[in-house]
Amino acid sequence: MIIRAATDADVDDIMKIERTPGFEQFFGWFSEGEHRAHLIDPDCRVLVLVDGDVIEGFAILRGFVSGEGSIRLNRLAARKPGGGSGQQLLDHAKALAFAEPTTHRLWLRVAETNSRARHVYERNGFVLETRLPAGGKSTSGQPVDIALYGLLREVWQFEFA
């Protein structure tokens, strides 16, 4: 498997992963236009994990221009959760974020009900910084409680680099 920058040709597969039944309870969906805009936005990096011709997962990071030293892991999803693809993407995303010399923090928002993702992030050094009651919305418009996590460069360098 390889991780590379996403291209326009990958958007349909990214959207299929994002729209996997059950995922809507954890995060919203980007439109096709929003996904294509991420690809050309200098503030974003969109990664795909590819096995042969199959995209197994994707990640979107934001803040490379506007982040003021904080980069956000905006989305990470794997075709088959629990199979290791998400961990590979997360490891790459952390390395990419902290390759920027001005980055001191990588952060993310996750639905409080997404215990699998929260466990993965905590295992990877992310610390719960705050909870945001009704801080997000599901694709059906229902309020979702959000947990905000952060990983400092010093922690990543000491424990994970």
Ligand SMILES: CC(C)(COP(=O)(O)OP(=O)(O)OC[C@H]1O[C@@H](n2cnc3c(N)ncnc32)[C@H](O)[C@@H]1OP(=O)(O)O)[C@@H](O)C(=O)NCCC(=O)NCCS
Contents of the next structure:
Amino acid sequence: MIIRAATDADVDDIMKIERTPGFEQFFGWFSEGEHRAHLIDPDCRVLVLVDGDVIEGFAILRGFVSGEGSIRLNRLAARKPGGGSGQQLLDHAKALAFAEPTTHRLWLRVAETNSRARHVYERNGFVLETRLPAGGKSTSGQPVDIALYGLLREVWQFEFA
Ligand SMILES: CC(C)(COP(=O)(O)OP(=O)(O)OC[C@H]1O[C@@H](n2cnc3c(N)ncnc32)[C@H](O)[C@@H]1OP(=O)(O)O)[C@@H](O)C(=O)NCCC(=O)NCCS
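For the form predicted in complex with the named molecule instead of the form predicted alone, what are the coordinates?
Entire complex below, previous chain first.
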């Protein structure tokens, strides 16, 4: 398996994973145009984990221009949750974010009910910074309670790099 920057040819597979039945309780959907725009946006990085011809997961980070040292993990999803693909992408995302000398923090929003993802983030040193009741919306427009997590460079560097 390799992790590489996504290309236009990967967008269909990325969208299929993003739209996996059940994932709508965890995050909304980017349109195809938004996904393609991420690929050329200097503020963003889009990673794919590839096994042969199969995209096993993807990650979107943003804030490389606008983040003022805080990079956001904007989306992370595995084609088959529970197999470690998300962890591989997360390792790469952390390394990519902190490879920028100005990055002091990697942060993310996660639905409070997403206990699997929260477990994975906490396992990686992310700390719950705040709760945002009704801070997000489901794809059907329902309010979703959000947990906001952050990972500081010093924690990543000394414990998780
Ligand atoms: C979150 C996600 C990216 C993690 O990637 P992954 O490849 O599944 O992660 P792993 O297989 O390395 O680890 C899964 C862990 O969750 C644990 N887990 C599984 N179900 C769980 C649950 N309901 N509650 C708490 N922990 C759970 C597993 O035991 C495992 O932890 P352990 O290895 O410490 O025992 C992936 O599950 C995914 O794509 N989920 C759906 C989309 C999503 O929620 N994305 C994140 C949005 S912020």
